[in-house]
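Only one chain is included here, represented as structure tokens and corresponding to the form predicted on its own.
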Amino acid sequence: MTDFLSVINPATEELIKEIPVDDEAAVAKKAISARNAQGAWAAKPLSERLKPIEAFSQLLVQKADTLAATMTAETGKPISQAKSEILATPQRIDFFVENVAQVMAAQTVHHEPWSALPGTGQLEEILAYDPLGVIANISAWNYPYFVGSNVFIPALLTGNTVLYKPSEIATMTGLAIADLLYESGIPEDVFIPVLGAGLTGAALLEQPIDGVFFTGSYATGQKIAIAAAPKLIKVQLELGGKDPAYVCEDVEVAIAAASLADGAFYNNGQSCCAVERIYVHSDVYDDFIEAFLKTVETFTLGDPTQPDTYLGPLSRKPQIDVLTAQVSDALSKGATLRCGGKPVDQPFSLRGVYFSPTVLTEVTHDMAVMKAETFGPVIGIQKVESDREAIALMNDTDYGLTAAVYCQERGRATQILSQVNSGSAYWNCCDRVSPKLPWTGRGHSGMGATLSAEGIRTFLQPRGWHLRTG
């Protein structure tokens, strides 16, 4: 009997679609397929990978309209933010696109005549560049988009095939952007979505797989390595984070409250770096406080279909009990509720799952909810005394993903930053990526680097070549 995944729209807790469920051997069967076809996708000259995925970027921008419809109905992202995000993922496309050629090019490291052995003759050394092979893609469901693009853009220009599994909670998006790319001139045998939830996600890691790359929490993640590590493959890991920032005294109070502000509740605080602790120097805590409350007023919770909404559903009804769970141990702390704090009595015609943007002061680190991973529209502001307090409270943590400071002078920003652990770091700004730049998590924020040249070189495997002539 085949199994169903329903898609439930978290606006309203309304049934959207039931998709089938990919059991053992139809994951088996993906894979078998997906190993055939490799070989042949990596002999294509690297000019006829590029086409296809150079259409692929064209067609998101075409198409933004209906794909960003798609996401908000089965994830809850406001539709303003959804249609942004698949505008701007071409800007990371074309960064594989215009450096993978560079990247995968061989290079001769030496060369001389050739002397070990009577004769004449060359010695050349060559360090060249092999696709990985067949890669599972387990990807997210907050940033479909960006998240799987990372992955599965580089890994098919090297000439690796992919399995890709959409998170459950996204998978409508997931064959939306299978759709996509056949339509781009992929073969269907070379991006191949494997579809389901945990289950499906165990059997594809027990497929005879090259690399397995993962989105999402630090106890999945490590269930994966675990799984994963007696075939000695690639292991890449994007994880949770708990990422804070520090506000100096001599800020624009206003301007830091109000970019912290956007940092911390933008896609519902539903971001892998979203700002999840702030610490204020205490000569200006006070204003800080009163200037980041006004702009989180501002935010317009509600139906995620409209335009104007800044703050829609939370996408899983049971991070409400986490939220919940925390807010409650602040309070019982001794931390103050500003604002929030708790589900929202529906104001609009909706009945989903929505929690009112939330922000505690006098909170601690003997509290959750400055140490535990929130992943929601709740935030906790301490009160610090000095740079070294500051630095101290920021590395209270296992989570290694970013860190941001506010403060007039580079120079003391980046002396503070560079004794936070953190694979980012941000000066007067926060939760932003760039695809220059590697995205990488210490700790339990996660292995290996997406982005960057380091993001395409991770989908390849070096090979020395020792080349005598003569």
Ligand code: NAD
Second form
Amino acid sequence: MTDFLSVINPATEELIKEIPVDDEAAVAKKAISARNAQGAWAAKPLSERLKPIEAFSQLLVQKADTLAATMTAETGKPISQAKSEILATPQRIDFFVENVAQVMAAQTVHHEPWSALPGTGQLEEILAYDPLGVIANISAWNYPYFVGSNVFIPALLTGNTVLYKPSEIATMTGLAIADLLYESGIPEDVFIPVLGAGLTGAALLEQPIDGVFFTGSYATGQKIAIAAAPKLIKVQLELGGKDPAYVCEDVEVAIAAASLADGAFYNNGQSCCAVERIYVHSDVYDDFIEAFLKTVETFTLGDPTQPDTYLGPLSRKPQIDVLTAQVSDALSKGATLRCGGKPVDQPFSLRGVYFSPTVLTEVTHDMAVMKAETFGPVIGIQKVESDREAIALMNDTDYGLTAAVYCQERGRATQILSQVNSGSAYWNCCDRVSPKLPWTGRGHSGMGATLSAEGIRTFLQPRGWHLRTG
Ligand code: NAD
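What would the structure be for the form predicted together with nicotinamide-adenine-dinucleotide (NAD), given that what you showed me was the form predicted on its own?
Complete assembly follows, chain above in first position.
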């Protein structure tokens, strides 16, 4: 009997669609197709792999409105933010397109007359790269175009075939991505969507794949690493964060507050690199909180299909329990609630799960809100007396995705940030990703890197050629 995945609009709790789930047999069949197609795909000249990817990039722009509407319907992401994500994805694709040839290029690393054995030939040593083969791309729902294309674009360009499991919360978007790739000229057995939730993901890991590239939570990432371990295949994990920001005493308070409020609440705080805790020097603490709250008041919460909505519904209903528990834990331990703190009574005719933007102050590291990933519109702001104290608190986490410092001098910022264990370091900015820099987490934030040249090479395996003539 076929199982179905129910796609629910989180803004209205209405059923949008039922999508058949791939059972184990279907997953196995798809894995065989991807295996059979891989050799021919890798054997094509790079130009023939580049062409459809460039066409895909153009189609994203042409169809941005329709694609954004689908993403908003199934994830609740405000329409303006959904469209921004889609329209920014071609910048990442451009980076891969422009750099893949150079990263993949074989290099002669040594060349000499061969004299160790009888004969008079030449010895050439070449470092070359082969694709991994068939890779599984198990993806998250919060930025399906960004986190998806970070993986499947360079994987395809480097000659891998891809078994792509979109999140169960972004399945329609996953199918739209597949349709667009096919329309662009990617063969249907080169990029294959695998549909379903965790069980389907687990079934995918049972297949004879050559690598798994996962974006999601630490808890699932750990399961993936354990399941993949006996296969000794490449495992890359892009996981969650508890990203800190430190505001020094010499900042322009209003500017820092506006930047950090956006970093904390954009996409309802449902970003891996959302600012999740803020440390503020005592000299500017009160002013900063006042400015921060002023910015939060300007955020429009409501119907995600409306262009001026900044905060939509939570994409996942159960997250309301996580947020409510973090707020009540903090309040029971002495935090002050400055705004929000609970689900919103709908001021509009929608039934979805909305949580009001929440700011907690007088927080400490005894509270879950300062230690566990929140992944929602809740932020804790803590007073500190020195750079040293801020560094110690920023490092008091198992995660290590990003960290930010707001201050006047670049030297002070880099000095502080170089002592904080994070994959990305920001001075006077936050919650940003560049295609030219590696996107990488430390500790519970994952292992490996996407984007940058590292994010292309990760889909390749090196081979040393020892070539002797004569
Ligand atoms: P999740 O871990 O719940 O799910 C991620 C994917 O794993 C989904 O496709 C899901 O179906 C699949 N899955 C679940 N159980 C599985 C299993 N046992 N075996 C195989 N696959 C399984 O994460 P989510 O809710 O989709 O995403 C939110 C999390 O992702 C947050 O923690 C966020 O910080 C993180 N994230 C990280 C990055 C990054 O770049 N570091 C980017 C986006 C999101």
